[in-house]
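Here's a solo chain for you in structure tokens, the form predicted on its own.
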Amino acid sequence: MPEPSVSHGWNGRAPAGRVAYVDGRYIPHGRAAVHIEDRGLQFGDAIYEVCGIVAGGLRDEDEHLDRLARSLGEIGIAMPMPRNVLRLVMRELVRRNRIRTGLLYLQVTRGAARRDHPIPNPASRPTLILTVREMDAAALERRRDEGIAVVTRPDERWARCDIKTTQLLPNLLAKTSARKAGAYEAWLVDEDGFVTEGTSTNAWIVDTAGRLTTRNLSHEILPGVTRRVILEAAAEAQLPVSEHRFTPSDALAAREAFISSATGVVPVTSIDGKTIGEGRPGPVTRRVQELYAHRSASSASEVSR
């Protein structure tokens, strides 16, 4: 999913020295391009991943590559290169851009082919695109310390949200609506009245029994990498966890709430203008932040090695 807290100062020109990777070439970001009939551009026929960069290392790299392979398999796109080679490309791009805190975006499209809706047969060669962006670390740290507001919006996405595709129009419309309402994120609500996830995050509450609660995996939500790591860390720390659906009313009655994504764990202090708990990050959320920070620091692959 697209990630928040990215500061790239876009003004129609790429920052000086910024480098992208497209189909075998490291090139200046401002000259990076794909074919006009690339199916990612024409149809959103593409998969993407976002990997956090912490202290120059790629956080949860193996888990992100696992999910990339799964998503590609679900829509029948081949891996663009062997996994070990892709890892080298990712690390080299981070190194060339001298990023210490940021995000790496990886996209694989079905490639360029004459514009027609059916999947090309024989298959076209996949297009591989990688970019990196520096994050505003101070702004992210403020959100982690102070918490954020979210609003609820109808979930109008397609039926296979477990596949990390670039078809994100409903997400960006909901996120934009949230920002216009003065909130940082939107939690999407399904037809039955249950929260699925955020537009670019997984949604969590600490229920009235003190349990970490997040929606169970299905076609309706993305299997978040950070979500997975949090669940593993919580189990090791013997924190009570429950994976099931919850409503906005359940969230408003909860002790605490937070979101998770490639940028980490951020507390939620209000939903639709109503305060959650005491209106500030709670002790369970703080504990989860600590657990995830420890796990992610130990898993980050240092690109300079």
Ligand code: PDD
Second form
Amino acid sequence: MPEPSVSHGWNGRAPAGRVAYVDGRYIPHGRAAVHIEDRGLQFGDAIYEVCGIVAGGLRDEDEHLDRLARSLGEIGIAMPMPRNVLRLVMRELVRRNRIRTGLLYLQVTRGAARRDHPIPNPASRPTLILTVREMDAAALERRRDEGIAVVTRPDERWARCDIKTTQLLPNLLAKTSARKAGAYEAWLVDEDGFVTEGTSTNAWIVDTAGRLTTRNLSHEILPGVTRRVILEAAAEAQLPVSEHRFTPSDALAAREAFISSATGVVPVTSIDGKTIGEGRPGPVTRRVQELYAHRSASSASEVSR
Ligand code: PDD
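Alongside the form predicted on its own that was just displayed, please also present the structure of the form predicted in complex with N-(5'-phosphopyridoxyl)-D-alanine.
Okay, now the whole complex, with that chain kicking things off.
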């Protein structure tokens, strides 16, 4: 049965039966909505998380929930429900939508209140939104296999990129500019000429000494869950790692490069149109992909069906 017509501008394809979760209710995706004065909508006063779904299980679920709690704490929004209840809701949504390979999106806004800049006191009730979607496993596999091109763009974001807020306009503009240039991702470059991260991924190189290198944690980058998992797995596998910043020229001189995010580890084969290493995914990137796949197969919490 087609979903009822909607009045709030959703123009994506929603498979029949797709279900979202908004404020305590499972609801058909095409009809799911928040209040027009929700502060997430009005101000981007909201935190989000994206968690991979692998073989029907949530990848690195606890790490994502830890980061959610931290981001919310940094801007003073309360957890919308106890963590164990949230975990149940997340799993139930994956189950109801019968997703095997995909992404879970979770957003907590500060809630609906009269539009006014100061944060409401007493606090408004946070809004919780959850959606899941299937991903094209073959297209993902192809990207992981063949690699992608990146371009560099100035990092024009705010000074607290460690907080996962929904205020993503600079990211969206840089990503769009990359796509127009025929690249998959943009690597953002700070005022000192160093790469911070991608618009929705962490950035890595294998430097000339063969060390797996990614920028150190600070307010300038998101502490990627995948980044952390890779660093732990690499240390266990005794791969040399180094957490420090690098420039686009370091990246061009590097043996290999890749990006990491909830959608996995994807080789980078060129930067700004110039080939990296041999212009194809290298052995260290392949090893990291294997380590990550292995680790996430064991960490994905199974969703009972
Ligand atoms: N992006 N850096 C930025 C700016 C990000 O937005 C993300 C995640 C990452 C990688 O983090 P993780 O490994 O925890 O996914 C790094 C998500 C996927 C998104 O915005 O859709």
